[in-house]
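A single chain, nothing else alongside it, follows as C-alpha cells in the form predicted alone.
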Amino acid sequence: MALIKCENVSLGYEGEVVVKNVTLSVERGDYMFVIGENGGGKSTLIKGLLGLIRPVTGKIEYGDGISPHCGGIGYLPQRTDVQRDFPASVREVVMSGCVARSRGLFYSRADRERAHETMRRLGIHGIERRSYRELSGGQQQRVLLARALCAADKLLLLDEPVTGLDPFATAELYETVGELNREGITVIMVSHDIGALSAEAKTVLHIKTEPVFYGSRDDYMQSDVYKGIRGSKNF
C-alpha cells in the first residue's frame, strides 16, 4: 500500500476551496515535488497531508505505520522570523522532534541516542551547544531538517526548504536530502526552484488550484506545462 494516497481531495478554510480534484499515490522512496505559482494551493495541500485541516471532498488514505495522529511524518514548515530567532540551543531543537515519540514527561535514552546520531548524521554534531539563533540560514536549515528526522524516519515533508538561502547552502540542502532519499527516505518536497528537478524530483505535482499536472519528471520536462513555465517570472 502506498505511504499516501489522495482521491479527488478538495481542501479550503471555512467552506472555501483553495485546492481541489488531487489524487495521487506516494510510494515508498518517492521524491515528490510539489510545483506552483504563489496562492496555487501548495503549503494548503501539505496541510491536509499533515492532517491540520481536512478535506472538504475526498478522502487521504495513509499506510505502512504513517499517520498525522500516531507519527512516521517529520515536517519542516516554511521559514519565519520567529523560527530563525528561536532562543534555544542546537541540541534542544533537535530534541523537541522526540516529543511525538516520547510517551513521559523525559526524554528516553533512546531519544538522546536518536538525536545524537540524526546531528551526526547531518553533519551538525559538533554545534550542538550553539545557539540556534546564531547559526547561518543553511545550519539553521540543517537543524530543523534533523528535528524532523527526529519526529520521524520514513517520510519528510518540506515546505520551501531553501527560501531566503545562498546558493551554496542551498545545494548542500538539496544534496543532503537526496542522500535521505537516497538512503530510503521518502521526501514530499514543496518548491520554486524548477532548475532542481533534474536531479532529485522522481515525480511532480504541478498544481494551480487544481493538478495540472502529475506524473514522473522526465514526463513533466518534457511537458507543454513545464515550457510554459521555463521563462515565468513567478519561478
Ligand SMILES: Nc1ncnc2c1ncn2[C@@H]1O[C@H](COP(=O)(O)OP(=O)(O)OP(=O)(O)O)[C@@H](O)[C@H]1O
The other form holds:
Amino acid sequence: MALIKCENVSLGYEGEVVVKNVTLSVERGDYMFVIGENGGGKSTLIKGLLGLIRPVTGKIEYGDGISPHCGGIGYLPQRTDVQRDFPASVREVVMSGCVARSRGLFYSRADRERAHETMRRLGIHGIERRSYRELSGGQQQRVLLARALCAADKLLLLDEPVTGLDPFATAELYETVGELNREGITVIMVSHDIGALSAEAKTVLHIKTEPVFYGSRDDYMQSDVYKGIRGSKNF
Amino acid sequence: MLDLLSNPILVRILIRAAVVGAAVSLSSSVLGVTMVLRRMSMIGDGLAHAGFGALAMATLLGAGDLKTEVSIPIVMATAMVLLYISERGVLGGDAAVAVVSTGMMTAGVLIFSFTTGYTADMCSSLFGSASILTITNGDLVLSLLLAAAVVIIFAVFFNRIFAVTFDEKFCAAAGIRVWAYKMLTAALIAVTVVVGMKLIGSLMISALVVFPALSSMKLCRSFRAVTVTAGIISVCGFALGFILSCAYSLPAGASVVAVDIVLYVAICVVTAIIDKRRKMRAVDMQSPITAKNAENKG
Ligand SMILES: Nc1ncnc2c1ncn2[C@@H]1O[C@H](COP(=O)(O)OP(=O)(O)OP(=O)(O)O)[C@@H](O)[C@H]1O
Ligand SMILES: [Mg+2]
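Could I see the form predicted together with this ligand next, after the form predicted alone?
Now the complete complex, all chains and molecules, led by this one.
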C-alpha cells in the first residue's frame, strides 16, 4: 500500500488555489525529488502533505502507519518561523526532533545516541553546547536539518535543504539522506539541484502550478520537460 | 519596620503576602519565557486587563470572599476566546488582544460604577493593594497550588514545551498536539494573572511575565538555563521589591516591578560591556595579518 496517495488534490491559501490536479502515490522507500520554478507551489505541496494546510479539493490518503500528527515524520521547512535569536543550545534543538518519537516524556538513551550520531554526521557535534542564536546561517540550517533527521522514522520531507550549506555539508547531506533512504525511510525533497537529482532521485515530480511531469527519474531524464530545462539557461 | 515585626499578627500577614508574591513571581516568569519567545506576551497583558473585568463580574455575582476563585474561570474563558480569535486570524494577532482586553476593562469599570462605585477594591485590582491586609488564606492556597502546578508541568513536559516554543510547525508535522500546549499555557497564565492581581495590580502584572524572561534571555544560552534563571531572577526581584515596599510603605506591585525593570536595565548594561570587552580582546589577540584580512573582508 502507498505511503501517501493524492487524488486530484488542489491546495491553496484562503481559498485561492496555487497548486492543482496533483495525483501521486509515494511508495514506501521512495526518494522523490520535487522540482520546479520559484512560486510553482513546491512548498505548498509539502505543507499539504504534512497536513499543515488542508486541501481545497481532493483527498490525501495515508497508509502504512503514517499520517500527519502521528509522529515518525521529519520536516525541514524552507523558511522557518524560528527566530534567529532564540536562546537554545544546539543540543536542545537537535534533541527536540526526538520529542514526538520518544514514548515517554523524557529522552531515552537511544534518542541521545541518535542525536549525537546525527550531529556527528552533519559536523555539528563540536558546537553542541553553543547557543543556536550565535551560529551562522549555514550552521543553523545544519542544526535544523539534524533535528529533522532525528524525527524521521518513516518519512522525511526536506524543503530546499541545501540552501546555505557549503559544498562539504551539501555532500554530507546527500550521503546521510541516501543512507537513511536505503535503511527504508521514504524521502521527499524539494530541490533545484539537478545534479543531485540525477544521482539520487528515484522518482521526480516537476510542478508548475500543476504537475508537468511525474514518474521515475530515468523517464524524467528522457522527457521533453527535462531537456527543456537543460536547454534553457533560466533554471 | 522593626516595630512591625514585633507584632505576631502582622508578621503572619507579611509572610502570607510574601509567599503569595513569590509563588506568583515564580509562575509568571517561568510561563513568561515561553510566552515572550512565542510572541504571546501581549496575550498575558490582555488577560491581566481582562482579570480586572472578571473581578468586577465576580463582585457583581456576589462572590464576596471568593472573588478570586470566581474570576479564574472567567479569565480562562477569555484566554480561550483570545487564542481562538488570534488563531483563526479573524482579527490580526494583537488587535484581538486589544479588543478583548479593553472590552473587559470597560465592563469592569461600568460594573464597578453601577454597583460599589469607585472603591478601594477597584483601585487595588488595578494598581495592586496599598495594603497587604487584603490577601486571604484562599489566595495563599491558590498561589501555592499554581506554583506547584507550573513547576511540575514544566519539569515533566519540559522537552515538549521547548519543542513547541521553538517551532510550532515542526511539532505539528511531527505529531505533537501543539494546540493542547497553547491552551495549557494560556490557562496557567490566566490563573497567575488573577492570583497576582490583588498584590501586584492588573496594570502591572504582565511586567512579571516579561521582565524576568528578558533578563535571563540576556544571560543564558540554553532554554533550560533561561527558564530556571528567569524563575530565580523573578523570585529574588520580588523579595527585594517586597522588602523595599515594606520599608518605605510603597505599594508592593509598583516596587516589585521597579526592581525588575532596574535589574533588566542593569543586566543589559553589564552584558553589553562584557560583550564589548570580549570583542576588543578577540581583535587584540588576532595576529596583525589575520586582523588585516578581517578588515579587508569587512
Ligand atoms: N502563506 C501564504 N499565503 C498566501 N499565498 C502564499 C503563501 N505561501 C505561498 N503563497 C503563494 O503560493 C504560490 C506558491 O508558493 P510556494 O511557496 O509553494 O512556491 P515554491 O514552489 O516553493 O517556490 P520557491 O522555489 O520560491 O520556494 C506563490 O504564488 C505564493 O505567492
Ligand atoms: Mg518553496
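Positions refer to the first chain, counted from 1. Quantities reported herein were computed from a predicted structural model and do not represent experimental measurements. We call the rigid core the largest set of C-alpha positions that still match within 1.5 Å between the two forms.
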Review point. Core-aligned, is the CA shift for residue 153 between these two forms 2 angstroms or more?
Key: no
Review point. Core aligned, does the CA of residue 163 move at least 2 Å between these two forms?
Key: no
